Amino acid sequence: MENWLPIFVAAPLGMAFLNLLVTKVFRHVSSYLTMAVVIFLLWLSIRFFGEQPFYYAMGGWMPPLGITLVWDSLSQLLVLIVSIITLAVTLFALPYMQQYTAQSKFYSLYLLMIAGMYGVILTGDFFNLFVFLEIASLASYALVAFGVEAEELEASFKYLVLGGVSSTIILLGIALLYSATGTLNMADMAGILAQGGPKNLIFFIFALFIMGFGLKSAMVPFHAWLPDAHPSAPAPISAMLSGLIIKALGIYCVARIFFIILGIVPIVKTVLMVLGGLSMVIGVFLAVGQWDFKRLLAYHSISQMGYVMVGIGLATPLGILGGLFHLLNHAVFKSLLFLCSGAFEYSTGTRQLKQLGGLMKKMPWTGTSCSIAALSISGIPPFNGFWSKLIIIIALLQAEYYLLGAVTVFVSFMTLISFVKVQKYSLFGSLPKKFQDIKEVPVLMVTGMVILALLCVGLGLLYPFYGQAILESARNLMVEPYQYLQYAMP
């Protein structure tokens, strides 16, 4: 398994490369291409899924001055998210793309992200973490604009110089735990770091890093670029940015650094919670008052991932496994949404849900989908969203966080109403007169769609024989990071 490990990242690396080169040739092969790399990289990630931790020494240079790939159980979790939801999207964008020029320049970019986030995931030191994190955005950056309208344009604008700030303030936590400590490797820095180290200097790291990695996941008040940059972007682009975007470079950075790296300590655990608190309330809220069905979802987002904050935030067994879970569920429900809302505006040519309706007997299979991620991220028994905010609530009952308890709720049941609209203007209803002639989409799209809905009610129903194996040992993790020096170290 060590020799395979920067695969992950070589492959579509490397595959980014060489599509622009071959496509020069044969002018259509970059979409089999993509294909072929995603199907391998999840047979790499199912494959090897549950191996004992080690690291990679790249060169044959060992740590703390090598570079170093670390395959431990949160990276193994987040591999295996991205690498599921990564073949989904893409089967959908193969027949979804064909409506643009310059294919091979998507799937290229296409790529860089996807390499960007396994790097960013399996990386054991910060100067890596950070290539890796300015390789997804600026890859990101670019597919938000891809269509090259007046929106996307001002959309992944925004998007760029907020990103701009994030990574130049993460750059500056770097530089400083740099100087604190004198190595860049993870491990090392965590071992200097347990022994004591300056606290006020680390304080304000906790606080750059909140700063830095709330703008790449999206945290209120760090929010304002993600409503205009997920409904700007090609469908697929939507989908892998709330599925997994926001999570590979903000919430598993939040998750690996300041858990395993720093060491939580009680002030950034508030500051977490209230975060997650802040982003629930005001993402759904936001969200309720949308008829844009994209936007709609990207205010969700912003909402959903308030629920994953509050859960790691509260730093209990319990709590970190709810986040983790939630995390999971949540690439998967809102993966799905938005692959929904692009094949109702491929068939229809709208998302504005006052101008569609009765699309259910139309598309049925796309209906359907959409319907199942609708009640999963409402948090309805027994699809999967609703195990992961039960066991936040519990975690928050336990910890005696009441009102929190009760926001939590009060937010899913506000998401639910919110859902219930986008059913009752989408799905069901008469249909348009203008839509009457309209089919469901292609079967590739069909195909993307329906993998997601089979985890959404897969996760839900069988978490009993599952969870142990893919949640428990990511979450003893975060709760014993001392085991993180005894693998990645030799």
Contents of the next structure:
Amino acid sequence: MENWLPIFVAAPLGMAFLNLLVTKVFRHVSSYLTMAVVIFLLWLSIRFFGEQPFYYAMGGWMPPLGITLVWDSLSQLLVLIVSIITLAVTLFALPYMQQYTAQSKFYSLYLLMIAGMYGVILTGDFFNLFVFLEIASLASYALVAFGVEAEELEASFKYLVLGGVSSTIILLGIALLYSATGTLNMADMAGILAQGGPKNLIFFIFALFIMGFGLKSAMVPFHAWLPDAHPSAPAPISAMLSGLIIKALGIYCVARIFFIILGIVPIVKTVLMVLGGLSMVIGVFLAVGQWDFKRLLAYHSISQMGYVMVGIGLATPLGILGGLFHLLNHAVFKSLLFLCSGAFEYSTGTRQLKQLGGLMKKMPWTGTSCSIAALSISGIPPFNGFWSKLIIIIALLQAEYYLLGAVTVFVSFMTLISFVKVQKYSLFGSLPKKFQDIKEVPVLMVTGMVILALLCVGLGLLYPFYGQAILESARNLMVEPYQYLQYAMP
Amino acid sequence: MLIYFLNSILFVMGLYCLIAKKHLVKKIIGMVIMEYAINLFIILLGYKKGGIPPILLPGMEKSQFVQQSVDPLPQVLVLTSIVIGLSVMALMVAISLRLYEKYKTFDMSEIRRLHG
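Structure of the form predicted in complex with its partner chain, please, following the form predicted on its own?
Below is the whole assembly, all chains and molecules, this chain first.
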């Protein structure tokens, strides 16, 4: 089984290019090929679920010289999130993308993005991390501009400039780490730094990585690209960008590099918490006034990633658990909300909340899924968002951050207000005349949304059954990073 | 030490050009200068004055070879990084051409239909 680990990257990467060749002969098969790869990856991640941590040496070159892929509890959490969300999003994309031309190119870029994300999650080598990060980012820049309308190109260019700066800064950080330790293997580097590295240089590297990964995960001083880029993409890509890319490329890298490789220090924790708190507050204030559904959701992404950052930056066991749990939940409900906005746009042709109304009667499945997701994100008790926010708030109070705890409750309240607005204007109220004869979206799109809606309910209620295996094991790794040295190197 | 200082000036010049210039093509040039400054920095990490190429020929002392040869790893990394930089640049050029078709201008201050 261990030899199957590189398939996670190889299958989507290979299919991305094979797809373009095959569609020269057989047109219209690219969506089915993509679906097959995504189902295969889900099957593979379920097969790997619960494996003991191990490393795989690429090409038989043993670490620290060769490149490794590492399977452990933190990557297990992210791999499961990515494979489940991509399945739902691909189901949604099959009918949705019929509106666009050049579908085979869309699916190739989509598979490249998936390959890049799996690579970032699984790699055990710093330069390899950078390469996969760039693969995923480049695919996402191109996908944001996929509609080639004026606004989409503008958003993509903005995203490209800021994303390019962040990648360059990350590369500078990696180069400095190489100069400090003389190795690129993460486990080897962690071992060398644990014996005491050059303090000032490490602080400089922390600063570079906070800027680089902060830009990738859209923390507040670096958030300017997100509200333009995420709404401009086609709806399935918005769901992928908001649900997965900012987590796999941003928060996951912060968790892996800061906590496990470099070893967290108090001042960096404070910086992460300040960034998280700012993101929470500013994101939600910018979101409340929006009337474009997708733009509103994009601002909420900034705000909710702030929760994750606060939870992880708190660095107590409960705080990290809350952060990781909220990461999982946010991936589910934010993808679902973006898919719902796509479904509304598919049926009605608009995403301006003021022009919508009364869609609950005409589109019961989409409407119900949208309600469930809106209740989840605003933290109403039986749904998953409530539990993770509760854990983060309890952790903040236990660590005696009373002010930040109060801010967290307040932001949750503001989120509720803004989603009450969404519900009122889109689902309830009177149906405008021109939408009298709209229909429910095709069955595959509904299937994708219903899977995520069921997850929204299930993840909250079934926590006792899966929490230990998925979330708490990842938390334990982040709290006790020296475990990583035992299995990531011979 | 001087060369590192000059290198950082190159980096900051690229960053300034990327942020402050309005013209799309100038922004692309700034991006490329910034990437090349980082590439140059990575090469400098492995550089030794008067070093020899990192190829172990028959009849060379191993310990002496290690002392004299330059570090080959950064050179390999830079090759990959140049390729990535090239693809980023190609995408930027393609998008800016499409932007010109839509807006009939390369001036970023006039390309503002989004307000974020």
